[in-house]
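Single chain ahead, by itself, as structure tokens, in the form predicted alone.
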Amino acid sequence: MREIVIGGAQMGPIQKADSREAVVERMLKLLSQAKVAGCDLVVFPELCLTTFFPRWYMEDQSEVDGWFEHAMPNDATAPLFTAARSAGIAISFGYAEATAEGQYFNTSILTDSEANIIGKYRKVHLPGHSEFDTERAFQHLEKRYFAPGDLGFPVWRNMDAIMGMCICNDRRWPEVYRVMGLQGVELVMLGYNTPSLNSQLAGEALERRLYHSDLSMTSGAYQNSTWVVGVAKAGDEDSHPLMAGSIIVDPNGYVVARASGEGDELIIHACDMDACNFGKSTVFDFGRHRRIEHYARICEQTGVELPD
């Protein structure tokens, strides 16, 4: 049995006046419960160090600059570094990356249990707009803000098992898990911050979100017989209300942990990385049953192309 526990870091909303310091160290606590609970690794979400600043509009890139990490880790970052190294946890987490050529991305990041990085991943399927919309009941300017993600959907060895990260919305596209799951992945960590009303929709309220993003998780898990870990950023921040509803499922699609609350709360469960074995070698064996020469268009087109 290859067993690893896994604690999914939710946490509660993060406001405009927060500082970074003050944050990580409600991401400390997170992690200290995780240690006395025996946790191996632990997942916090998407953005996690900021609030979610693309519901404003910014013109002033000097502004933009301020949510954005340039380093990582950074001063402010470094004592869950190192709390992370002195418990032996293996931690992933969302953040704004600035890189030194002056590109912007929605990034996550995943360690080792000695807190070295040892992968990174960059949202591909940003969501919302890029310039102010009247017509939306508020503002979700990641098309403004962000670049889609240059690295695919990599995965990486970790602690015997085999890893992989999306973001948020990717969670809903099914080409994410299918990528990870051509790579044998047993394990996708995923971060998100999903307000908890449609901006475009005032009937799709928190209930139905919350199915929505149950069904995009569970079956990814399901059709790759996979672990999936969603973790959200959650609660009222700055009078936005972000949802909850914080899962692990296991590879047969089944939620065998789900966070309680809205606040800054910890979800565990040992999940046993051979419980893949059985799904990837029968119904979902790859090399027996994929019939690649009926799939060309889903790589040849974006939108839809109607029949004649």
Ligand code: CDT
Second form
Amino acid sequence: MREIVIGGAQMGPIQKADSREAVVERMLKLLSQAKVAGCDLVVFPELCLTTFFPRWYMEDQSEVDGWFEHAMPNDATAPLFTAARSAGIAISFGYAEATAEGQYFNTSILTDSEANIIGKYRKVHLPGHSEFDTERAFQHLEKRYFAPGDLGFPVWRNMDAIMGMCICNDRRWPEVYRVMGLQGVELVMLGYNTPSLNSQLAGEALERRLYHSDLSMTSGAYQNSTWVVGVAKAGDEDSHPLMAGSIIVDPNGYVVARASGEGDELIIHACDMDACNFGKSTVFDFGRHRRIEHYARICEQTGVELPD
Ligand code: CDT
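Since we've got the form predicted alone here, give me the form predicted together with this ligand too.
Full complex below, order starting with the chain above.
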């Protein structure tokens, strides 16, 4: 048995006016709840230090820069690393990363249980658009503010397990889980900011949006025999609702923990990494069953090519 007690730290809304320091205070509370509950690892959401700023159209680069972190850890997040180190809890969280070379990414990091950063992932599938879109009920400008991630989908050995990360929209793409699955991933961690409404489809029910989120993560877990932890930033951010629905999914695709509200909330499960072994050595033993001679199209073609 290789048990890791995992806390999914769903976060409630962060308003535009909220400071990083106030947000980190909330994260510290979740971390101390996790410590009391005996968690070994806590996963926080995508872009969890600020409001989901890509909903706001900005032309002034200095204003855009204000939403980004130029170092990690930094003054605002240092207390989080200190607390995690003293609790012996590994953490993962998402933030907007500005590099020294002037690149901008939607990033998440993973630490070991001594709060050393051992893994970094930069979001590959950036949804939305790059210019103001008058046709949408609200904006989703990730393609304006971020470059597509340039690190691929690496995995890391941590806490006697193989761990990987993806971010929000990535969870909807089976390729993401499979690329990590091909590296033996046993735990995929992800955070999300998913609007409760579809900006291009008035009337789409929240129930359907939650269903698609579950469907994406449960199928990714089952088809790669891996744990998946998906954590929302949820609730009403300056009158823009984000859906909740944080879950922990086992390697059979069952949801074993689910958030009940839209606020700061810790969901917990003791995840046995050995539960991945059966699926990985039978129906999803990739080495025995995959037929890569028929999969070339997946890497050679982006969009649909219709038959004549
Ligand atoms: N943050 C993020 O990736 N959100 C997307 C919303 C897509 S709507 C343009 C998601 O897939 O949940």
